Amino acid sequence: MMHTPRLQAHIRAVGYGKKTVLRDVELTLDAGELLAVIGKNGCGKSTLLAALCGLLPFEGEACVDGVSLSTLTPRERAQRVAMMIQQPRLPHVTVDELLRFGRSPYHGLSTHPNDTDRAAIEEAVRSASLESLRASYLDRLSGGEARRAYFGLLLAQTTPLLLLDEATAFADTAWECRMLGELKRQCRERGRSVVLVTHSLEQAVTYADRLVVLDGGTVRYFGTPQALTQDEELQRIFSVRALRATDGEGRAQWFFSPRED
C-alpha cells in the first residue's frame, strides 16, 4: 500500500504582484511530523506559510492526505488546514467567544455547539491554559496572552495539519516551553502535523523532525536537525557555530553563537 504524506507541496513560484518571492520549493510532511521552518528575515517563511494555508495563490500543488488544497471551498480547507498568523487581529470579544470562531468551520457561526465542539473548546482551554481567561477580551489582553489565546482557536479547529508563523513571540521562557511542548504532544498523541516558521535555531533543532532552510529565495536545506547542525555552509548563512552539550541524562543539546570569521 502506498504511502500518502499529510502534506505534500511542490510551490513553483509565489510572490506578490509582480515580485516572485521563493521558487521551486518541495515539502513533504508525515502525520505526527513537526517540520520547523527557519531563515533570515525577508527570506519567504511567513510567504509559503501563506501560500500552504490558501491565503496566497502560487503556481502549484498542495495536497493535504492526498487532497488538492486547490480542489476544496474554503470551508473544507479550514477543516484540514489551521494557521496561527504573526500578527493576528484583537477584536472585541471574549477568549470564549474566539474559541467558538474555530468551530465554525463545521457548522458556521450561527449553530449553538455541540457535544464536539464543546469537547474540542474545552481541550483546547486546557492545552493552552486559557482557564484564567476564558471571559476576558481579546483587545485587553497583553500580546503574550492573546497570542495563547489564538494558539487555543488553532487547537479547537482539530485539524490535521497546522501551521504556525512565530507563534512563540512576547512569550515568556515558561510559555514557550509549554506551548513547544504541547505541540509535540498533538504531533504524539492526536497524530496531528505541524509546520512551525521560527527565528531561534535552537527552537528548530530542539523541537523539529525536520528543518526547511530558506535562503535566496529557495530551498537550502531538507533534512533532519542533526545533519543540519554539522553543515559549516549552513552555519554560515545564520553566521553562527553549533555547540553540542548534554543535560543530566545525556540527551543531546545544541546551542549556537556567533561565527569569529
Contents of the next structure:
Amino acid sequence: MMHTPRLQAHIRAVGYGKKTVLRDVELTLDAGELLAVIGKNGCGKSTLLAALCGLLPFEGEACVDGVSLSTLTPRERAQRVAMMIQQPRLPHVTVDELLRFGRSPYHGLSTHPNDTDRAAIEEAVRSASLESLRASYLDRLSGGEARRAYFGLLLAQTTPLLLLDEATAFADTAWECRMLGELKRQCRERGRSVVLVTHSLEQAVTYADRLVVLDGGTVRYFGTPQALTQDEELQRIFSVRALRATDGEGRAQWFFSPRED
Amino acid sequence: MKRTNNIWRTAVLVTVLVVSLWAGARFGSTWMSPTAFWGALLRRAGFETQTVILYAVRLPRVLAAVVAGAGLSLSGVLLQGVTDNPLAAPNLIGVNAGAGFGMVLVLSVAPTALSLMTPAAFLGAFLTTLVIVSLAARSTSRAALILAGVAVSTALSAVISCFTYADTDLLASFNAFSVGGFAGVGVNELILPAIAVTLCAVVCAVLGDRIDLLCLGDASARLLGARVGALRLVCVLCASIAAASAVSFAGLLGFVGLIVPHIARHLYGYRTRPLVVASCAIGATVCVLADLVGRTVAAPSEIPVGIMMALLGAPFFLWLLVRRGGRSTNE
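I've shown you the form predicted on its own. Could you give me the structure of the form predicted together with its partner chain?
Up next: the whole complex, starting with the chain shown before.
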C-alpha cells in the first residue's frame, strides 16, 4: 500500500500582490511529526503558514492526507487544518465561548454543541490549562493568557494538522515548556502533525522531528534538525554558533550563541 | 447565571415594548378616556370619532415607528459588527444621501407624483449602498466601506444642495423629509417595508452563528471555515435594505441606528441572534416613545420624531458612555 504523508506541499510561488516572497518550497510531513520552520525576520515563515492554511493563494498544491486543500470548501479545510496566528484579536467573548467557536467547522448554521464538541472542548481546556480562565473575557486577559486561550481554540478544532506561528511569544518559561510538551504529546498520542514557526533555534533542535530553514526566498535546508548543530553554513545564516552542554543526568542540550566573525 | 440574566433582560425589554405600544395608541394630542380607548379599539358604537383617530392616525403611526425603529437599529447593529466601528450607522453606507437624492430627483422632475416618493427613496438608498459596497470590495480593509460611504455621500449631498439651492420649494419639501417623521404614513405604505425588515432580521438570525465568527477578525474567522466576504456582503445588503425600507416612508431619522445597537450590545454582548432581536425591539420602543413625546409634549403642535430622538437620545447615550468609563460597547 502506498504511504500517504500527512502534509505534502509544493509551493511554486507565493506572495502579496506582485511581490513574490517564497519560491519552490517542497515539504512533506508524516503523521505524528513536528516540523519546525526557522529563518530570519521577513524570510517568509508566516507567509508559508498562511499559504498552507488557505489564507493566502499560491501557485502549486498542498495536500493533507492525500486531499488537495484547494478542492475543499472553507469548512472542510477547517476540519483538516487549524492555525494559531501571530496576532489574534481579543473581542469581548469568554474563553469558553472562544473554544466553542473551534467546533464551528463541524456544524452548519447552528453551533449548538453536541457530546463530541463538549468532549473536545473539555480536553482542550485541560491541555491548555484553561480551567481557571474559562469564564474570563479575552479582552481582560494578559497577552500570555490570551494566547493560551487561542492555543485551546487550536486544539478544540481537533484537526490532523496544526500550524502555529510564533506560538510561544509572550509565554513564560513554564508555559512555553508545557505547551511544546503538549504539542509533542498531541503528535505522539493523537497522531497529529504540527508545523511550528519559531525564532528559537533551541526549540527547533529540541522538539522538532524535521526542520525547514528558509533563506533568500526559498528553502535552504529541509531535513533533520540535528543538521543545525553540525552545519556551519546553516549556523552562519543566523550568525550563531552551536554549543553543546550536558545536564546533570548526562543528556545533551544545545545552545546557540552569537558569533563574532 | 448569564442565561438567567438574559431571560430577565428580555422580559423587561418585551414589557417595555408592549407598554410603549399601548401608550403610543392610548395617548396623543386628543385626550381619550380609558372607556373611549377600549370602545374605539373594539370599534363599539358611540366611539366613532375615537375609532377614526385610533385606526386612521395613531395605530399607523405606532406601526410606522415600530418598522422604522426596527429597520434602522437592525441596520446599525449589522454595520457596527461587520465594520468593527462603533460609529458605523446607516448614513455611513450612503442610505441617507441616497434616499435624499432619490427624493430630490422625483421632487424636481415630477413634484406631484406622490406615489413615486417612497420607491424613489428606497431605490436611491439601496442603489447608493450597492455602489459603495462594490467600490469598497476592491479593498481588503474594513475601513474601505466607511471611506467609500463618506466619499459617495458627500458627492450626493453636494448634488442635493445644487438642486435645493436653485429651487426654494424643493428645499422646503426636502427639509421635511430630512427631519423625518411618521405623520400621514398609511398602513398600506408599511406593508413592503415591514416584510423587508422582517426578512432581513430572519436572514441575519439564521446566519447568526456564522456571523458571530467575524468578531475574531477576518483571518481567524476564515481559519474556522467562515466565508468572510460572503457573510459581510449579506450583512451589508441586509443593513442597506432594512435602513432603506425605513427611510423610504419615515425620512432621514438619524441617531436611532447609532445608539440602539450600543444599548443592545451593552445588554446582550456580541452574539448576533439575541442582538438582532434586541436591537429591533429596542429600536421600535425608542421610536414609538420619541414619537409619542413629540406629538403630546407641545400638543396640538408637533415636534418631529427625528428632533425628539436626538434631544432624548444624545443625553442617554452620553450617560451610557460615562457609566462605562468611556469604553465603547464594542470593546
